[in-house]
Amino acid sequence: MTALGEVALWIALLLTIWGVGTAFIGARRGRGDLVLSSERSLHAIFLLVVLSAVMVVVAFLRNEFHYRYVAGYSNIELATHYKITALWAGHAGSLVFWVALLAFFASLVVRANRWKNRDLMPYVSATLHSVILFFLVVIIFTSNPFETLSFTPADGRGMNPQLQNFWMTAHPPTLYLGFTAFTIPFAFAIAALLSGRLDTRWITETRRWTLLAWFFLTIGIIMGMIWAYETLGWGGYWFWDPVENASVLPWLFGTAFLHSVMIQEKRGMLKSWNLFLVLGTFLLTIFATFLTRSGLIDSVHTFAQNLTISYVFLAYLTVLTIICTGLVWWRRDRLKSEHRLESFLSREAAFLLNNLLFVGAMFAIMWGTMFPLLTEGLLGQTIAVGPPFFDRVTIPIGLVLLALMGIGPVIAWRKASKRNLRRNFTLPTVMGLSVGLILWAAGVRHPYALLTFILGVFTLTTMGVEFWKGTRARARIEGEGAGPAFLHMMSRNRRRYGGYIVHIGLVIMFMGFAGSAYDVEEQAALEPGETMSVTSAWGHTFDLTYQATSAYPATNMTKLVASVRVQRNGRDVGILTAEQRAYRQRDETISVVGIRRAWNEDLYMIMAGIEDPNGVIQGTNPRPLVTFRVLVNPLVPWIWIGGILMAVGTLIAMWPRRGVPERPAPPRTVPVGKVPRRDERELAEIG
């Protein structure tokens, strides 16, 4: 029965082939049938994907191990729920799991633009197929799940580990999610690009499928560091890793994008900027794929592959560069901004300095990744770039932009007057000063740590002020009171209102990584009733008092937990363990570690080593020397409150206003060439 997936993967290649030609052929003859043709192949390709995804799983469920890739990431022992997120675990089902995605959003949206966007469509379509293709091309003849083994083991190997983890269960699918949709604003904008259609429709029409790409990756980004940081065992949660880094370059254009497309928007201006925004943040998503997948780096986040993937990936991406390149020349005269940039006081200027300091970001965190491959590769030496040319890099430029976040959404467009900024910034700029003061007199000398606590109270304040205004004004006109004002206002201006709650969010989460230079870390080697004490940078004291070593089998591994009493301050505040499971399968170890939270930070501990790990299992050693590794790492908590903060203000900004569309709906424009009639009936029908 599983053998139905491969045959449904053919059977979408040659669906996809037919929807690239009747889409390109369609639009150039005027033929609306060809176009429809093609629209509704993306339907049954969805499906047909979706069926051999279901395979895999089934597949694993049914221990079916003549299958290499169910033989690689499973094994009899393996959890259900693992076997079925085993789908995206390795190389080969992680891609059929990313076309299936990008098959549903595109089955999405041309459901969604079945009666209006008719010109722009036929190339939209043929775009999204064209993507699809590709990725079916690699799985079905360089990683096709479906391989078979020439003998039947009689178990597998078994699942990483480190995989085997409620966040990496969630984190793929999610960062895919946020990869995948931005498949649509760049079929959009190649659309444009081809017919010509390069007003601000484009964009006003991808405009919510870019927040919902950019939600999915912020998302996928956090829970990925929130896995590093429960799962790794070395108290941090950004290591500046090779893939870490490929997963936030396409946020970082793609943050940059939602930003300037006010500016065209608004005053007509950085055309060819926003293109290229959004072409980068789509070839970056593809980068971010190439690296993960081409076995060049060393990482705990890549799927093991030959090198042959890598020079695929390459090819297309190198297609894609220089046909994404010569359409933006093409069509360069009619890329011209209708405005210029009057003043450096202004709303244009602090965007476009925003989007300058995004792009920079990126081309920097960009080289330090490729620098030791292109060292490699030129002088035969790896020269490693490590965490500290990333900080020496990324933490100015976070400052300026922490700054620009209280700026950029306050002051006036064209040219801001005396008037406008002594109103908006002198109350921000007293209290991000006076924070500044207060913390300096309590201790805090560290230049960043302090300077971000001084930009982000100014932003804060920024933020405040704006959400007071507005409600103020609200309840004076309509005669509310301060709650139903607030709850209107919200719903009234959601995008702008819901893009001030995601700089909160960003802010709470720059104050979290501040919080890391005041770190305090202790080791020491402890019997049963022996203490360790480790002071935190808050000046409270934790007596840890190690208590005893158990061994649980469980399964597919062996548990060994050591329990620990915590006082804090001299007050018992309970049992802390951390654990190291054996994994039979694979025969690996891996730390578990113990996290203690309050709301101003974490006592983190780590069971760094143990005597004689096999008398405990086997009970001869009941009372083995362990070594624990504690730290304290203040303001933690406030990164993953910022995140999910982050997530809400874009889910508000995002979310349509019932029965009321933000701005006139265009006029409802006839397909390319004439539809038939009775397709017109049944192009209605669909979904």
Contents of the next structure:
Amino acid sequence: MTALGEVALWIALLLTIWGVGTAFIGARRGRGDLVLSSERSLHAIFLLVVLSAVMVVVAFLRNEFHYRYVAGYSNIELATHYKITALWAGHAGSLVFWVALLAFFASLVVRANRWKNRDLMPYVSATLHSVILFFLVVIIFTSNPFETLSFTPADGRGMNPQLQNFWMTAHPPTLYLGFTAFTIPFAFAIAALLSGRLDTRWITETRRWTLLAWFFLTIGIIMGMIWAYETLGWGGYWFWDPVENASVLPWLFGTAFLHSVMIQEKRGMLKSWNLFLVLGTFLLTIFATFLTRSGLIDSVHTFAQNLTISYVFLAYLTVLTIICTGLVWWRRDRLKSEHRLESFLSREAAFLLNNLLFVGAMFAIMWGTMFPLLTEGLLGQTIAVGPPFFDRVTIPIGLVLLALMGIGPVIAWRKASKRNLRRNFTLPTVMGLSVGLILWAAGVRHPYALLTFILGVFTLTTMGVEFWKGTRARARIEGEGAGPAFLHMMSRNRRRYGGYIVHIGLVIMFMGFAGSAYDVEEQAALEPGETMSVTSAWGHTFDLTYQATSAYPATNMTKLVASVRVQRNGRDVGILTAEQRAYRQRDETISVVGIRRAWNEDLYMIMAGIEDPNGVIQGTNPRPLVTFRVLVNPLVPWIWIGGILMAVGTLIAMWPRRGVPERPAPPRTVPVGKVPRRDERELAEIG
Amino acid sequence: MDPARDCVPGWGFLPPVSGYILLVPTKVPRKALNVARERKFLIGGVLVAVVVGALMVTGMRDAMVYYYTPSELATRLASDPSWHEVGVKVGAEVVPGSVSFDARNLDLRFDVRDQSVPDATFSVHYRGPVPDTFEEGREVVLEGRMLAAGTFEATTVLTKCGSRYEAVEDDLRAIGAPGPYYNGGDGDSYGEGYGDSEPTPSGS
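Having seen the form predicted on its own, could you give me the form predicted in complex with the partner chain?
Below is the entire complex, every chain and molecule, led by the chain shown above.
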């Protein structure tokens, strides 16, 4: 039965070819029936690819180990929910999952644009089909999850223990949702270029899609950070690992685009720049897939295995780049700016600087990530750059962006007057500097941490003033109380205030990052009953008394759980446990950290080593010696709080307005030719 | 506005497309003749690029690490002993049967070998916990330096991320043979499972 999944992939592949052809011919000849057929083929592809993905999951659930993919990533005793998430545990399955998500968005786009953008839709459909076509070819010919082995193993190798974790279940799908959703703005950009309709419409039409993509990408990246923090067990959340970097590259471009798009809407400037960013963001999502999937960077010396995939992706990237550049060059006449920059002290200039910094950061991170590969190729000697490089480049850029977040939203368009500057920035500057002074007096000397707080408070103050002014104005004009006025103001200007909330979340997150300058770490080997103590940057003393280690057998592993009594400044605050999990199937051990969260700091405990683990499991050694590594990480909870605020703000910004129906396009833009009867009837109803 | 009549060349010596990519105005409106102002913005943009570039260059100087295989490192050390002082990254494979860990002092010792040149091996010393999913036969990336005594003093030991781990047919055949887990029940099999560190009974 599961072999049906492969058949579905093949039919989908044929449909993509049909879809590209009909879309182009339909657009050229004005054949609306062909265009409709092309659009509907996206719905069919969606169903087929979902069927294929479901079949992979079914194969996992039924332990069909004659599939190489199933045998490689699962085994009989794997928990059922992980058998479902095993779909994206490996390369081939995650590609199928990827295409399913992409087809889902494509199908949604077709549905949402039944009555509008009819001039763009043929090209949108063609572009989406072609992207799906590429991925289907990659799946079918290089990484087919339905590839069978010549024999049927009695059991599979099991899933990587580090993936058997809630955050690893949620992180890849969210990230993929973000990556694939960026294909929609890309498709509209290509459609605008091909059709020549390069006014601002394609951008306003895709604005919400871009936000949606950005929303998922942001959440996905933050979930990755949480995963790293909670399972990797070295006390941090960001490592500048190539795979992490790969997800940030499109995020940086996408973020730049979300800002520069406002300049185009308001001032008709930066048209080609926006195209560059949209096309670039999509290319970077492909590049990110290439980086993560080819394994080129991480395993510089052992890439023979996936060399084909690397070449296929590189070729695709090259072709895409050439096509995009060619199209922009071809349409260069229609990409003229309507206005010019007038002053450095203007919102346009602030946004432009923001964009340059985002793009600069992107290239710097890309450079650092690709450096081992470049030196290997050019010098024959691999040279890697470590985290210090990325810190050196990104922290200053981040600080300037932190300040711009406070400046950009309130500085005047075109040219700011002295009065505008004084009125908007006096209070924030005073607030920022006084917080800086207070922190200095309190003994904070780390320059970057200090600057983060000064600039962060500056930005938070401008945001606060904005909210306060808006609410007060509305309360006065409408005669409302402060609460309703605040809510109405937000719902009337969702994009603006949603954006502000995203900024506030990011500022809070930055402050959380700054806390890492004051991490404390201690390490001790303890017999049961012994105590170690660690003093945090806040001056709290934690006394940790090791009590016991017990073994708990679970379905596919044995947990060794060490429990520790925690006292904070001499007062009992509870028991903290840390684990080592020994997985049977791969003979691998991972550690699970224990975290005691408080509003101001995390007590983070790792069970780093245990003497005689076998004795503990067999019950012969009930009092083993355990080595603990304990960290106190200040302000970490605020990173996650900031992340939640960012998600909430984005949701507010992209939430559709109630009671404002999507305006149906005038009938003349519906493609000519044969329109099916039901559609005609619906059209008549709308009028 | 008709560009031909109303514009004067700005950075016209560049091909026109550069205006779109580099933000360089290749044509400047004659009406405004804001050459000075345009140039100011250009200088602003270049300044940002220069600052970012400078950050990158200084960052590179601090963070550059040579990446070697064990055999490459051996060749390099033989030709120039001063490399004993230099921090390097080494990608290698943990030699089965060589791992010893002192849980009291977090003192980890193991041997690594080159995957392509099996003779090139050396001992590694690392002070810290056993990294997650560290096991014999696993690929690891070490950071640290090779002491003159011939031991590699590692500051970090990274285990390769397993999500790209492709199943090798031999491993799967080995799983087909009953492993200790099926005979011995639950707890006893700790530390002696039937992973890829097991010698493959059926070979090829």
